[in-house]
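Here's a solo chain for you in structure tokens, the form predicted alone.
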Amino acid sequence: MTSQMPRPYRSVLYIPGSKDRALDKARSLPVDAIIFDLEDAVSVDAKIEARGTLAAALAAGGYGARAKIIRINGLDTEWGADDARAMKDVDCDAILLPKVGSPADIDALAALIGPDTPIWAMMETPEGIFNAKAIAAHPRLQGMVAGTNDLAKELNCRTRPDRLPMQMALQTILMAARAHGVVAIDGVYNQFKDDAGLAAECEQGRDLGFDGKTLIHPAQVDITNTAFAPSEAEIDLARRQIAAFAEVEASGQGVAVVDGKIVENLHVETARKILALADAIAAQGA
């Protein structure tokens, strides 16, 4: 037995939403899911243009299972409120806004898109890091991706390969998405050509437990996609506890030993979690 199927959001490429044929690309790119972008990959004077541009895209449709997640303008620009105006009828699974800095954001711009369309919020100011248990308990954020370009900027913190400057803003962004049950996204990695690296950064924001992360090239979506799915010996192993347990458990027992260590009801749950995402990125893949 496995816990419901969960959506897989291994790979979050961001896409600009201006780009035709970037647009077009990502149609057949393995990814789990797409940020098509309105702020930072879209130049000032391509804005407006944009909008029109992402809309007839999705329209178009052939994402397939692909979640479709449009980041918006932040709501303190020129472009913000008719982005989300020109957005909230289109065909995607949620708005992705901006530094956001507290609950009011969220309900500014639910405020503009209407109750329906859910809104995922980028965390990547110190207000926004303070307040984000606030923001993830709102009732219409289902998601937060850590923006670790612009907190790094904003910490004026040195970027290392062991992200130690970035340790409690990513650690307090996950403990608040974990209390309220809502997707976390790790931030990007800029050197899309170094391999290693890249990899070792999944690793971590694996470890620390993030769902997946955020992505500028669709070179890094293998790395990622393997990095984030649970490997063969995990799944050998869930399934494993799950058998042991319920053998002890049906003859009234509630501790099962595999591999020398104790399995409690704790680590079934976590195993179940495994299979099921699993079993969620074997259906996509099909």
Given for the second form:
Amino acid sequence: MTSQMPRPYRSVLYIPGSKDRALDKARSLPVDAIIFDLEDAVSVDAKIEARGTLAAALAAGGYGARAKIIRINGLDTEWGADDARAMKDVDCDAILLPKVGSPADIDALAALIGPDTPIWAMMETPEGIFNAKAIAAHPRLQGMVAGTNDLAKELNCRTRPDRLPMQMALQTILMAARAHGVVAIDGVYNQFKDDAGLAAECEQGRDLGFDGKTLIHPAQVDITNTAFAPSEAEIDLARRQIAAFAEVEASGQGVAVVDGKIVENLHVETARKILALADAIAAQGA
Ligand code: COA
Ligand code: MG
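Follow the form predicted alone with the form predicted together with coenzyme A (COA), if you could.
Expanding to the full complex; the earlier chain stays at the top.
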């Protein structure tokens, strides 16, 4: 993969940092990223031991090109600060902080882990959603993950297939992430045996603009990878749009028409992004 290629984040699987078997299984799953979890996937009794289990798994390696993201416990818990210190020198691509409320939380984590490791934020509290833009603007922040289970708990909203109660939060996360060029990942789909429900929610998240979706079970990976990858039809259209625009541009015009729709410079930029993502995904499989 060349450095100009975008890094795909279609499938982002949570793995309990305490479970050797799941940590091992992840080495062979076709996910784009892994969230190695010390927080909600790990029981209170296993919290401290999980630090060593996870550090050993990451030291052993074998996770290939998958992005390695470590989710620590919140800094307002008895484990958070020690998690951060324990993970400071572990090989990973980012540390993910739960329940981020403001940029001050990112500063607090940065003070514990030093200047190098990128920070991601769980966006899962009303305070965090209201402060989304300032959080995304923090120079250390490189990714935002929608924590839809915690948000539903805080809002006291009902679970609906259309996720209507979540839309304001999801779109605010996206606006903030896009305003500051950070990755945006959708929340989990809890019914991990309901493939049709997962596919519909993936489609919604993709159509909103998310880069990918967080997952809780390996059975969710293939559906998600397909949903967040450009389809053959999208790739074909992108190529035809680029070609048609080049043709009209050569004759001194600024607007082409493809399949009955206008194509301007900005559509060509989107088409190029689609092809770059498709290339990055293809390069990963190679
Ligand atoms: N990552 C990697 N491997 C996983 C996994 C995960 N998140 N979830 C399950 N597996 C593995 C299991 O270890 C098992 O592997 P094996 O065949 O080698 O034994 C295999 O996939 C099948 O698992 P299955 O028996 O169907 O599921 P389970 O009953 O063991 O676990 C859950 C179900 C939901 C408890 C489990 O998927 C899980 O803990 N998910 C993560 C939850 C989480 O991260 N929550 C916090 C974020 S919301
Ligand atoms: Mg949470």
